[in-house]
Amino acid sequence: MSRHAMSARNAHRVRALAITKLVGASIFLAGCAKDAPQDVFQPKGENAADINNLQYMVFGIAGVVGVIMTVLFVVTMTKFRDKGQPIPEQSHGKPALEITLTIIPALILSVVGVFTFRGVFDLAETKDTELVINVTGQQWWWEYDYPVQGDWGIDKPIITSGQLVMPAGTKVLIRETSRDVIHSYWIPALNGKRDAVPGRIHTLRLHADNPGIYAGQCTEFCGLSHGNMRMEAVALSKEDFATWVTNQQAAYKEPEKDSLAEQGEAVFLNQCVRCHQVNGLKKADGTAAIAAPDENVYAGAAPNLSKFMSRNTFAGATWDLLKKDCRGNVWDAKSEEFGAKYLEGVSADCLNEVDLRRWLRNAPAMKPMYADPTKLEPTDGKYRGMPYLALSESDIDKLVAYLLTLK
C-alpha cells in the first residue's frame, strides 16, 4: 500500500473516530436535563429506592465489564492488527481459558440475579400497606376510586381523575384494571411500572417521603393519545390528606342566584351531565342529575367532576388547570408548606382559562381521539374521549364560572 493510500486510510479512521465520540457525547448530554419529574435517579420513596439501589449495583457491573472489555477490544485491535504477521497463537482448546471464561460471567449474573430476584418479591409485598386506592385506566385517562375506609375518614367512595392524593409517609395499595385497552402506570419517583388490563386487578405499592407532587406516564401503546395519557401522584401530609378528604365528602354548593355560573350550571346540565357526574347536582325539577357515560362513551365512564377545582390538572393530567407562575407556586413550595398550597385549589386569577377554553371549544382538536381527525362523529354511536359539542362562546363563558365553583 502506497504511503498516499496509508495516508487517507488513517484520516479516514480519524474521522470515524471524532463523529462516534460526537454522536456518543450527544446522546450522553441529551439525557441530562435539570427539569427532569419522571427521572429514574431520582426516589422520592421506599420502594423507588430499592429499584435505584438495584440499578446502581447493576450499572456499575455493567460498567466494569464494559470498561475491560473496551480495554480488551482496543489492545485486540491494536496489537494484532494486521500487518502482515504471522497468525496470532489460538486459544482455541484451553479448556482452563474456557471454562474460567464461563463461569466469571455466570457469577457476575448469580448475583445480580439474587438482588433482583429478592427486589421483586420486596416490591410486590402488599401486606404491610395502609390505604387502598382502586386505581382505573382507559383511553386516556386514569380514574382514582377510594372505598370506604373509616381509618382515614373516608365515609363515602371518593372518586376523582387526573391526580391521585395520598398520605405522604405512608404505604399505599393500588389497585388497577382497564376498562378497554391494556395501560400501564408508571410513577417513576414512587415505584416501578405495572400493567392495568381488563378483566385483572393488579396491585402496587405507593411511598413517597415527603409531600410533594411526582409526575408519571401511561408506558403501554394505548391508541391515538398514548403520549398525552399522564399522571399525577399528589403526596399531602397526614393532617392535610384529612382536610382534602373532608372536602371530596363535602356537600354540593349551589352557584349564586343569578350568576354567570348559575347560567353555566344549566349549560352543564343540558350538554355535560350526559357524561360527567357532579355530586349533588340536581335538575331543575329536583330530582339528581345522573350522568349515563354508558350510553355515549365507548369505555362507559368520563371523569367525574366533583371539586374539579380542587385539582391541578385536567383532560388526563394534560394540560394544567392553574397558569404557570401558580403551578410553579405549588410544584416548588416546601414541603411544610406545600400541603396549603394545593389545598387553595384554583382560584379566578390562577386558572389557566386559554387551555380550558380551547379544550371546550374543540376538545378532539387538542388531543387526538379518532383515526380520523376531521371525523367529529363515531361511527358505532359512541365516543372515544370528549366529543366537539359546539358550544358559543357565551356558553364557554357561563360553563368556565360554573367549573370555578366546583372546589
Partner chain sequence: MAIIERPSTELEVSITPSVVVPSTTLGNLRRPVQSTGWKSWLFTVDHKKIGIMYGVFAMIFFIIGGVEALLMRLQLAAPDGKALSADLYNQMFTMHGTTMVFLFAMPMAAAFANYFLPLQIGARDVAFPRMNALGLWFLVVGGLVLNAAWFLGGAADGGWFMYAPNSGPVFSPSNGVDFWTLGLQIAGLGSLIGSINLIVTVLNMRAPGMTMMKLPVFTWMILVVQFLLVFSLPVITVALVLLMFQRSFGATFFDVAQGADPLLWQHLFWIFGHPEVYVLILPAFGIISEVLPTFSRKPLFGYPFVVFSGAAIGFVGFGVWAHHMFAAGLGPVSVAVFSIATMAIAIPTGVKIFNWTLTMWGGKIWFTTAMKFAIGLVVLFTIGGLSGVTHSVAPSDTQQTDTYYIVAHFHYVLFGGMVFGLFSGFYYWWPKMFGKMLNERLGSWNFWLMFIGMNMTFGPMHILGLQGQPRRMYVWTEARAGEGFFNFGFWNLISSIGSFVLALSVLLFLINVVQTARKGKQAPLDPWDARTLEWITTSPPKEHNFDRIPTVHHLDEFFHRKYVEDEATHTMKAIATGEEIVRNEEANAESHIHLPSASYWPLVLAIGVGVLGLGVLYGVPIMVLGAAIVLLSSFGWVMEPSVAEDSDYDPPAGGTSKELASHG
Given for the second form:
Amino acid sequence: MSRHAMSARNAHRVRALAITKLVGASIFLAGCAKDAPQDVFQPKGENAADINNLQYMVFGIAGVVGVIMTVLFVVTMTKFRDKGQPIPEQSHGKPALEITLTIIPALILSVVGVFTFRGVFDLAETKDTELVINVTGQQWWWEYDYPVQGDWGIDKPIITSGQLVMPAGTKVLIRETSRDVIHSYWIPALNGKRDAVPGRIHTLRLHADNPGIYAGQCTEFCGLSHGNMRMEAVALSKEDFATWVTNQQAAYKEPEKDSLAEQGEAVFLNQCVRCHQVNGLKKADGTAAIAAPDENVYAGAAPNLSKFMSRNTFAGATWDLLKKDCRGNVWDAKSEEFGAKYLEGVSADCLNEVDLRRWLRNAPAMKPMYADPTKLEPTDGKYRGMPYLALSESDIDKLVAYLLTLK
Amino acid sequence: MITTGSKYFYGVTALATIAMVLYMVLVNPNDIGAVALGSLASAAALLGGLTSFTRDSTAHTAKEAVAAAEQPAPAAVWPLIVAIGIVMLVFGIATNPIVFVLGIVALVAGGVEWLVQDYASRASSDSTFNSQLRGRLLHPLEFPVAAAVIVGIIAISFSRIMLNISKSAGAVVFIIVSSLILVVGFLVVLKPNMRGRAVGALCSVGAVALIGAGIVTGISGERAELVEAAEEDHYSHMACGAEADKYFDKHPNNAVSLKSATLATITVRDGKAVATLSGLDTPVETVTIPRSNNVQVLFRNMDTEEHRLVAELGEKTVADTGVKEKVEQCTQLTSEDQVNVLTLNIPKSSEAAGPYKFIVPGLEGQEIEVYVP
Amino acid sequence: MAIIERPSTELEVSITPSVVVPSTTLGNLRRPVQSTGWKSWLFTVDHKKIGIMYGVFAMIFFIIGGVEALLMRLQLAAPDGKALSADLYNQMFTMHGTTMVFLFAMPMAAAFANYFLPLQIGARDVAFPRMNALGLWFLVVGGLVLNAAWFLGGAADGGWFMYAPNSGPVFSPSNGVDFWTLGLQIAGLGSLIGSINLIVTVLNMRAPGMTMMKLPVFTWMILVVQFLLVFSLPVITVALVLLMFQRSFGATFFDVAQGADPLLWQHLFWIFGHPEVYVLILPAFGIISEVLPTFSRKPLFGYPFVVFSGAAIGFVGFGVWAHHMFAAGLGPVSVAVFSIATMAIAIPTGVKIFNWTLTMWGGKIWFTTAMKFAIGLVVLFTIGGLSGVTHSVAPSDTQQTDTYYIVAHFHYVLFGGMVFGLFSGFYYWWPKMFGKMLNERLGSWNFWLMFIGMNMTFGPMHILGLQGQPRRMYVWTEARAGEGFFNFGFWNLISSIGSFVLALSVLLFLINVVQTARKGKQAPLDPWDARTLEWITTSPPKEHNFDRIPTVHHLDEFFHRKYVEDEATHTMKAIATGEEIVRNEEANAESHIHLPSASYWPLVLAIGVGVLGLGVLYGVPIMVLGAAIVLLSSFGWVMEPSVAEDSDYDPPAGGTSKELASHG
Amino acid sequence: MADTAVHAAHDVGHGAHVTSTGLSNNKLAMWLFLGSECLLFGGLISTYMLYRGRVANGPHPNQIYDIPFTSVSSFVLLMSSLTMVLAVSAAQRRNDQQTNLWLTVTALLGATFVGGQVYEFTAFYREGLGFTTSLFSSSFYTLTGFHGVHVTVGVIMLLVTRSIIQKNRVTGDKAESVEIVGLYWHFVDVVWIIIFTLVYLIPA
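Let me have the form predicted in complex with its partner chain next, following on from the form predicted alone.
Now the full complex is given, and it begins with the chain already shown.
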C-alpha cells in the first residue's frame, strides 16, 4: 500500500473521530499530565497515534455511556424510593424495550468493532519496513542487535543493550525474542506492548516522529527483578543515526599507556571478560578476548560492553550512567538539539559514579538477582544476573577509569 | 478412651518420649539412639491408639464376652503370613530391597487382617454378625487392593511375555490370549452345567500358566532387538552424514507448526540459495542470529535435486585428545518442494573466528554468512 | 435408620424421634451419628452445615488474602518501598490472586449455592450429600496445601497465572509452585465434584411445579456457573498436570530448549481462566437478582432476558480467552476475532445492568444494607464493565494490559461486583441462616466504608495505569513517576490509604457478626417481605428444610402466596403474612422424612488425596500411604448405605439407647 | 460412589427414583463427569498434537510405533466393551451369576490391555524414548498414560463391583450400578479409539 493512501486513510479516520476525541479528552484528563514518561495518551509516533485515536474513541463512548447510566441510577433511586406508595404491579418486563436495549449496545459496539478491526491490521503491517532490529529479552535486561543492513551503513552487526537507538521518521521493525522467560517490550509513546516469548519471534513496529528519548518498562512478569527491567528508545535524526552507526562500528581504542584505565583493562580481562564481551579487546598474549557468558550465565548472554559509555544507562536501564543534571540535559533537550547531546555520550564529569561503583561493589545487593553461589543447584551452577565479585576499591577505581574509555 | 490394654502402650509412649528428650539433651540430638527411641515412642503411640480404638479387641458386655470366648477360634492364615513377612524382611535387608519391601507389605497386610479378624471374631456371640463386621471393616480395603494386585500380576506377567517374544509373534499371542478369555466366557454361559469346580480349575490353570510364563520369560530376558536398542541407542537422529537418514522426518512441515518462531528462510531455486529474514522480504547476504537463543531456520528446496542445509559453526576442541573438530548442524536431505527446519542455538559469538556459514552442499561457492554478535 | 417419625397433627409439640434399640454394636467403628458437637459438623452431609463451613473457610481465606493485599499496598505506598523484599512481594501477589479466586470467591459462592440452592428449589438436600461434603473437604485440603508452602520454603512466586516458562523448575526453584499445582488440583477436584452435584440437584430435585423458567435467578446463575466449572476445570487440570510433571518428573512440556511453545500454557490457562471470571461474577449477579426485586417490591424486569443473558455469557465466555493474550503475539487474525468476540460478550452483560435498573424503576425501594450493597454492585460493575469495553479494543488493550489500569478494571468487576454481591447476600440471608438480624446501623457503616474504600483503592489505579505504571513491580520509582496532578506518588498513597479503609469495613462486618451472634435480635420469619421458596420455612431451616415440599405455581412463589393483584389498580394487596404461610406448612407436615446419615468417608478421602499429593513431593512411600487411604475411603463409601443402620447407634445402657436416632 | 437420592433412601433396590427429569441422579452425574473428562482428554490430545513432531534427538513416532500390536490391543478393548454390554444386560435381567462372569471377563480383557501398554512403554523406553527425552515423548506418555490409568481404575471398579455383588453389598440399584460402571468403561473405550486414530494412525 502506498504511503499516500495510508495517510489519506489516517486523515479520514482522524476526522471521523474528532468529536469523540474531544469528549474523551475532556473526560480522561489523565492523558494530559506533564512529565509522565510512560503516559499512554501521549503518542510520539504514527503507530502509537493510531492506537491513541482508538483509545479516544472508546474512552469517549465509555464516558458518555457512563454519564447516562449515572443519571439513570440517580433518578431511579431518588424517584422510586419507598415513600409509602403501594406495592406496584408485578410486571415481568417489556420485551420490546428489552430488545431495543440489546440492539443499541450491539450497534455501538459494532461501530467500535469496525474501527478495531482496521486498527489491528494496520498495526500488524510489516511490509514497508525500513530498518530491522533484533530485540532479545533476558532476566532482567534487553539486548539489541542490528543485522547487517547496507542502506544504513551497518556493515557488520552492532550490538548494544539498555537503549534502543533508532532513526526518527523511520518505520523500524523490531523482532523480539527472549532467552529465558517471557518478557514484554513496551514503549508507550511509540506503540503498544508485545511479548518477547522464548522460542518465538514476534514483530512490532516502532515509529518516532521526532528525535527524543522515550521510556518503557518490561510488562510481563519475568521473575525476581521484573520491577527493575526497563528500557529506553532513543530516536535520532537520520544523520545523527548514521554518526551513531559509524561510532558503534569504530575499532576498539586501547587505553593510554600507563594510565589507570590501562590497569582497569587488566582487571576487566581478569574478571569481567568471562561474561562481558568488548569487541576488539585483546588478551595479554595478543589474541582476542572472547567472553563465554554461556558458561557462567544461565540464559547464555551478558550485556556486550563495547561502546558502553555511548549509552546513558546500565543494569537493565534501571540506573543512569549520567548524573542527574546531565541526564536532565539529554531528556529535556529540544528535538533539534537532542541528537548532538545524546551522541556526546558519558563524559568523566557527567558519570554517575555513585551508582556505578555501588553496582561494581555488589550488584545483587542493588538489584535482586539469583546470584547467590550457594543456591545455583537448579541452574547447574550458572548465575541469573550479575554475581558479587568481591572487587577491591582500587580495582573498582581502575575499572571505572577503563569503562570511561569505552565510547 | 483409655482401655486397660492401651494403658500399657501409652505408658511406653510416655517413657520412650521422655527417654528420647533426655537422650537428645544429654547425649546427642542427631544420634541413631534418639531416632530409635523416637520410633519406639511413635510405634507405641500407634499401637495404643489402635487398642483404644478397638477397645482392646474386647466385647462390650460381660455376657457377650463369655459367649464370644466360648466360640472356637476360626482357622486363620494370617499368623503364617506375618511370619513369612518377617522372614522376607530380614532376608531382604541382607539381599534385595524389593524383597524387603515385599516383606513389609506382607507384614502390614497380615497384621491388619489378623487384628481385625481377631477383633471381629470376639465382638459378639453371633458368628454371622461377626463375619459381617469383619467384612464391613475390611472389604473396602480388600476388594480394591485385591483387584489392583490382579491387574498388576496380569499386566506384569503379560508384558514380560510380550517383551520376550518377537514383535510379530507378540500381536498373535495377544490375539490368542484375549480370544481365550472371551471364549471361556462364552463357554461358561453357553454350558450352564459346566459350573463350579470346572470353571475354577480352568481359571486356576490359566492363572498358573500366565504367571509361570511370566516368570520364565522374565528370567530369560527381553528379545534381542530390545537389548540391542537399549545398548546402542540406534534410534537417535544422525548428524550430517553423507546419506539420507533411514529414519528421517517424513513430515517436517508438522514440526514447523510455529511459523512465528522462524528467524530466516533459505530457499534453493534454480541452483541458487537465497536467504530472507522474516519481517523483511528482500533477500539478504548475511543472517544475524542472537547468541544463546533457540532459533529456527527454514530450508525450502525448489530444485528437482535433493539438498540439505548445513550450518558450519566453527571448531571445537575435543576435551580429551585436543583434536579440533568441526561443529556442524544440518537438516535432512530435502526433496523438491519440501520444507525442512534447522533449529540452532549458538552459544559462542562469531567475533573470534569470523562469521559462521550456511552452505548447501552441491551448490558450490555459495555461502551465506552468519553473524552471532 | 434415622427416620423422623412424627404425628402429622400435633404440631406445637416438638417431634419425638423413635428410639433405636440396637442388638449389636460396632463400638468405635460405628458411623458418626452425633447430632451435636464438633463431630456433627466434621462428618455432616447436611447441605446447610456444609454451606456454613464453606462460608467460614472462605472468610478465613478472605482475611488472609486481604492481609496479603495490605502488605502489597504498604510496599507500594511510597517509591522504592522497603516493606517487602522482591521475592516476598512476588509471593504476595501470587498468593493474593490465587487465594482470592480459588479459596475465597469460589468457596463463598459455593457457600451460598450449597445453602440456598436446595431451599430455593424446594428440595430436602442436594442429590449427593456425601459428595457435597467431599467437595468441601477437598477445598479445605487444597487450601491448606497451597498455604503450607509459606512454611516449607516459600510460597508460589509466578503470579496466579503462573506463565510458563517462568514457573519451571529453574526459574522458580522453591517448592512454592509445586504446592500451588497440587493445591489447585485438589481444590479443583472439589469444585468439579460440587458442580456435578449441584447440576444434578437443580435438574432432578426441583419441587413439583417448579419448571426451569420458574427457577429463581440465583439458582439459574449458579447452574450456569456449575456448567462452566464442569467444562473449564479439566482444562486447567491438564495445564497443572503438565506443569507438575515438568517440575517433579522432568517432563519437557514448557522447556523451550526442546522446542516447546510457552503459549500452550497461556491457552490452556485462559481457556479455563476466562470462564472462571464468570464463575466468580455470576453468583453475585444471582444474589442481587434476588435482592433487587425483593427490596423494589417488583419482580425482576425481563426474567427470561436475565436468564438467557446469563447463559449467553457462560457460552460466549468459552470463546474469548485470547483477549488475555492480545500482547502475546497471536497474529492479527486471532486478535481481531477475539477482539470482536469480546465486544459481543459486553452485550448480555449490558442487558443485565439495564434489567436491574429497570427492576428498580417504578418500584418501592427499601434501602436496607443488602439493597445498598446490591446497588453498589450495579454502579461499580458498570464502571468496571465500561473499562472492560476499553480493552476489548485490542490495540488500545496493548497499551493498557499488564498495567494498573487492568488491576483497576478487574477489581471494579470482582471487588465492586463480586464482593459487593456476596456482602449483599450476607445481609439479606443472615436472618434466614442464623435466625438473627445483622445490625443494620453497623451494616450501613460497613457499606459506606467499603464503597469509599473500594473507590479510593482502585479508582486511582485507573490513573496510575494510564500513566504507565505496570503491574507486578515490587517497587516503583520517582524516575518514571511524573510530576503533574497525575503523578504516581500521590495516587499510590491514596490507593494504599483506601486499602486500609477497605480493611476497616471488613473488620466492621466481623464485629457485626460477633455482636449479632452474642446479642443479636431474633429475626422474624419474613423480615424482608421476600419472594422465593427459601423463606417458606423456619429460620434457620430445620434439618429437613421443609415440613411439606411446596408445590410451585409462580415465579416468586412465596410472594404470590402473600399478595394478590387488585384488579382495579393493579397494585398488590396482602392476603397472608409470611408467618402464617410457614405455620400452615408446619400444620400440613409430611409424616415420613428420610435424610441421609453422616459419614466419615468424605473427610478421610480428602485427607487421603492430600497425602497422595504430598507424596508427589516427598516420595513414593507417602504416595502409597495416600493411595491406600483413598482406596479404603472411596470403596468404604461405595459399600456404605446412605442411611445409618441400627448398629451404628450406641448400645443400650439400662434398657434404652443413650443416643436417639434423631437428626433434627 | 453415588448416594441414593434423599427421597428414595428407603427404596433401595427398587430403583424407584422420582426425579424432575426422569433420569436417575447417578446416571446424570456420570454423564456430567464424562463430559468433563472429554475436555480433560481434549486438553491432553491437543498437547500431543502440538508436540508430536518435536522429537529433539530421540526417536520419531514413525520409527517406534508398532501398529499391528496397537491394532490388536485396540481390538481387545473393543471386545471388552462388548462383554461390558453383556454384563449390563445380564444385570438388567437380574442374573447375578452372568453379570459377575461378564464383569470378570471385561476386567480380564482390560487387564491384558494394561499389560500390553506396560509392554509398549517398556519397549519404547528400551528404544530410546524416555519420558524426558523430547516433547513428543513427554506428551505421548502423558496422554496414553492417563488413558492407561483410566483403564486401570476401570478394571478395579469392575472387579470391586463384581465382589460387592457377590457379597451382596450393593447399596443402590444393582443393575444401575453395573450400568454406570459400564458407561465409564465405554467412555474409556471410545477415548482409546480417538487416541488410536489420532496418535497412531495419522502419521506424524
